[in-house]
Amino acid sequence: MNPVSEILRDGDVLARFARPVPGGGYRYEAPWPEVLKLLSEIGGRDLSTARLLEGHLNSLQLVALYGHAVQQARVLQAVQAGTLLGVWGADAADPLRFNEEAIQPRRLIGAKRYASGAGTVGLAIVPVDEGGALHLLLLDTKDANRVDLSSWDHRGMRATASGIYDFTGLEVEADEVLGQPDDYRREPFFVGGIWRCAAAQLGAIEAIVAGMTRDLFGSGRDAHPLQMARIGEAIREARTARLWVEDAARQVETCAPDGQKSDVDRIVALSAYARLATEAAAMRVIDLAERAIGLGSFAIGHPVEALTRDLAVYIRQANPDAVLLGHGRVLARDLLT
């Protein structure tokens, strides 16, 4: 199945934030309100189509950050034509790296895991290590021989075909290499972007929560007090999520990158923790809408099946325990000044 909705397609929407440039270039002009309407309007509908358009956003922000004229130039011709983006982080069994007995042309061995949208992002942005430093990369990645989807077998998020991708043996040109050397890893749109992926499981949490209640409402066992207690909780839940991801992703899309270190520290801190929030606020409302529903929430079909086994793949995030506390650490030394 192809992972690209058709919601991808209606309005424009790959090519909404590029505002083109004299030269060629763009700029990536999204409002935070804006783009977290959207992510979470369309995370409410189809989780799957929500990260891809992610994973497309931060592209198109990075190109825009780091990018040279002639390289924004090729991606705003790309996303105009309809092509996704994606950022490709996740290095597979057999790391992606650079061939060091290929020294020109320069050529690649390894793959990506994880490849959201893999056989049909068109261009993928994916970070090299080269001696500690990451570098980044912006390649073609249409070529289907090098897709494999077999590993990607999660019970959700399955429409995301976030497989393998090959690029052993792929040469890299001089134009394909996209800043300079760790510009990845820059607040606050490192860590600090996490808040586009909460946005998403927000509008997931916002609609299982609508879906639960008229589920209840439309078979009279609201009248129940503790099933409406479930209901109460659940909205207290979504509410307080939405509080958390609406301040991350204010402070992180206002902040000004060469600000003050201790400053850009805890924005980062506040838009991973707003992902913690959104999670345990996630796990919370999916156990209230199984309980409150019943059987019938596991038939597929019912409006909240589809939601609650996406979300809880799609909560999950590589080592939480590390950003618990190390990102907790920096919110606390605010309470001891």
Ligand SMILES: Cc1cc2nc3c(=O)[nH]c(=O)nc-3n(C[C@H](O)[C@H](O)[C@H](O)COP(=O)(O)OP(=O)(O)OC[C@H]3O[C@@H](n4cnc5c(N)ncnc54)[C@H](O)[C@@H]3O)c2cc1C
Second form
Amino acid sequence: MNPVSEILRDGDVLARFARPVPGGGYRYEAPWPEVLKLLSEIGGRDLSTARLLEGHLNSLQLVALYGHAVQQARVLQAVQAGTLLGVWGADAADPLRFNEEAIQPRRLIGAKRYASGAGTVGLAIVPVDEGGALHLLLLDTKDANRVDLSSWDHRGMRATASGIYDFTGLEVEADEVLGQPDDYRREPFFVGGIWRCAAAQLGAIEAIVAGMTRDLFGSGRDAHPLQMARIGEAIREARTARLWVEDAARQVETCAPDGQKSDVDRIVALSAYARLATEAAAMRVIDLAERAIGLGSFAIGHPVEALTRDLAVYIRQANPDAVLLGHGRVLARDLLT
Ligand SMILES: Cc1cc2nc3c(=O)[nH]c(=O)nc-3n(C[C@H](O)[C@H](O)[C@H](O)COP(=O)(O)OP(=O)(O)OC[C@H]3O[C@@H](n4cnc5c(N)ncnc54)[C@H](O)[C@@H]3O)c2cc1C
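Given the form predicted on its own above, what does the protein look like in the form predicted in complex with the named molecule?
What follows is the whole complex; the chain from before opens it.
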């Protein structure tokens, strides 16, 4: 068993936000300040664990939103028994699709890559494109023979075990299809939910700033004005990221999904920009910590070493250029009215 998952299974974290309802299902009751605190606290200790929890919460929310009572009951029972959930969206070279030759029962061909927790996650939500529409599947992912972690040799976030899961030949039953085609893309839950990823990264940013500050004060190097300036700048970067993430979390989690489309779009854009602001703060803070501490910051066991290594990898999320341009256009509209 992956040691990361043991940390998550220790407490009641996996089932904490699934409130059972009559009929066997559950509601996703996750107050944003509590989730933000949890993800950032864990992110400040172990970013891989925070990433796994982030995927777990995303799944829990999607099943609450789009799953029927039987599907919710399946997930509720699983998380109460300590099962880790995941959302595996990124396609491998051989993209996941339905086998058109297998009509009854339906079967899959292809694989997902960067599948966090592959080998540990017991149930995953897996989007599959069919004719341009995304179907969400809720699939058992406990078959170790389908897991390939050999490609996950990245320098950071190793403990997430973000490998390949091959679904080829797997039968899909009717009860494994969640909601309607394209439900997955409904906002503010799709792109808007990126604030949780930023919250985990925020925890690492703040821990790096604390680690560098303790290091410099401990060695007396804070006495040099350039070192003190680095501490000040790092504090400002972390604070800026926190304000972005808190604002995004509050706006997304209090947004009425059936409200005016322009309002939902703006809130989603703010969440997407919180991701970019966090990415920028992360890169600046990593640079400041490495310069301030010097070579010692790369020593295995230094308080900032694993955090900077993991954070540099985790901030590499999909298509930042498109996020900057597309959501920038939405935010620009407000300035033109
Ligand atoms: C630790 C970790 C865990 C993860 N876990 C999961 C998981 O469990 N499930 C999951 O689905 N995914 C997961 N992912 C993958 C994630 O969802 C993204 O797929 C991945 O991070 C994309 O990173 P990339 O750098 O390859 O992005 P890219 O989108 O390839 O971006 C790289 C660069 O290319 C630019 N770019 C993008 N598209 C174009 C284009 N068409 N033309 C020109 N330039 C372009 C971007 O702006 C950027 O500058 C994980 C990622 C990490 C780091």
